[in-house]
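Given as structure tokens, the chain that follows is alone and in the form predicted on its own.
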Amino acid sequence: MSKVTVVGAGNVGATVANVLAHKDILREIVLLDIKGDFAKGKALDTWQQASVDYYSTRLTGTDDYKDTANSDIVVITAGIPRKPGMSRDDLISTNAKIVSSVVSSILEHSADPIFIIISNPLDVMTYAAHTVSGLPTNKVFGMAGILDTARYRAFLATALSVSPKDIQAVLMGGHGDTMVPLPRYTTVAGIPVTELIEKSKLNAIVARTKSGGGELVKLMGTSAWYAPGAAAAQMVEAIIKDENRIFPCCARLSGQHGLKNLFLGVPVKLGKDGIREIIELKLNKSETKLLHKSADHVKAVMKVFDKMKMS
């Protein structure tokens, strides 16, 4: 069994650790936060839950990177959360410094871990982590598409009065308002969604999905955590079990869809080595145009990071 470190013991990080503990597939989970007692408390609380929910995963809370030694996978949630009226892009300066520092500190104690980035703005934080780490691109990627797809599926399940279990969907592009939902690749128990819902309602659901994170920020005053935490845990599980599951993740493109040298949401195959393959869908002209528009937005924010000269 393996060791996973989750950096950031806030709502998202604590949820990642808790969901992973329940899966009972790991030897140890380390929950690290600059507020050490806070991390220790979250870890202890989840450990005390073990006998109730029947799992054996050990949890350690800490503020010392030495405790993360020999981690197989590192999930980074650290950073300031998005507040009402704040875009993901507003977070770049502060969170880039945090993510870069975390990656460097982890690599002092773990030689070749897989990094899963959740910190916002997601696409550029993944780029920052890759730039600082120097690791192969299959080992540094971001969690976004699974969360965005989960929101899309939830809205569709409500509209159609069906179980979200039966809905399969793909989204691409940046994590935010320029994401690209793909109704053409959306099915309900194998039935194309376009046969089950009228176009205007589907378009409304697509629009709601694009602003799904902002909707929750307005409702709660901070970013979501249950769905993002569960989504990251699902990625960890696919890697640990070497499942070769296909998920939309933020990965570095090297020519797919005419795009390269940027991190963007695309379908990938996840296994024990991280990203085994980037799956290039056959997009039509309209979908390609939307994807390139999203890529342009991500590139603009990447330039902000590059000007910081942190690598």
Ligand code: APR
Given for the second form:
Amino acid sequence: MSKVTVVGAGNVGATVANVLAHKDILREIVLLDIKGDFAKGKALDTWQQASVDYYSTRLTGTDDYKDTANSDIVVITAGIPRKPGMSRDDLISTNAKIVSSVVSSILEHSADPIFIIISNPLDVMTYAAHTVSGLPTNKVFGMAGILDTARYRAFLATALSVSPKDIQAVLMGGHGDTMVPLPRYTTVAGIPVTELIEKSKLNAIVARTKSGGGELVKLMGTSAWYAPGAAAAQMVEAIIKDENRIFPCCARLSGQHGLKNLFLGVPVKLGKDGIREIIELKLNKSETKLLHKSADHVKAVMKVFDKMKMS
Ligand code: APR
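I would like to compare: after the form predicted on its own, may I see the structure of the form predicted in complex with this ligand?
Full assembly next; the chain just shown is listed first.
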């Protein structure tokens, strides 16, 4: 049985811990936040739910990294959330400092955990975490694609009046407006989506998916947490159960699609060692062009981190 630490006990972090507790697959979840009592409260609340919802996973809240010792997986949500009118990139400087210090502090007490990054701007925060950690690339990756795909699947389910369960899809690229949805790889119970929906409607759904995060920021005044938290918990589950599930995740590319030395959303196989394999799709010319455009955007933000000279 395993131990998972979630750093940042805010909206997303507390949701990750809560969803994970309900899966009842872990020995222990530690919720850490600079606001120590806040993490203690969130952990206690989810622990008090255990007898009602029937799980045994222990939850502890803390602000002391000693309590995270020997974590198998660390999910990082610490940072400031996006405010209305703020792009993900505006967050880079503050959140890069936070993520880097979290990674260093974790590694003082856990030898080689798997890191799942959620803090935004996601692709660059994953790059920062990997750079600071010095861990192999299979052990440091980001959660974005499952969330973006889930949004796309939800919009399609509404438009087609079908269950989201029956929609399979994959998206690639950066987490943000340059993401690359791939209608060619979208199916509804095995039926290509293009046979079920008009092109113009599908294009509108793709456009809505690209700004799906911003739509929620506008509605709520802060970024989303239920779907992001559940998505990260699904990644943890795939690792803990060594499931070899295929999810779009933010991973370090090493030549796939002609791209290397950057973190970008691609389909990967997730198991107990983290990323087992990056699956390279046979993209057509226009898809490859969109992916490279997304990569250029991510590279530009990576440079901002490089200039911070933190690594
Ligand atoms: N160490 C630990 N926790 C920290 C640190 C730090 N250095 N800095 C900030 N935190 C904590 C805050 O105290 C807060 O409780 O991170 C938590 C963030 O929670 P929220 O403000 O509720 O933000 P949330 O909506 O959870 O989003 C977190 O995920 O989706 C992304 O863009 C989002 O980057 C943001 C992150």
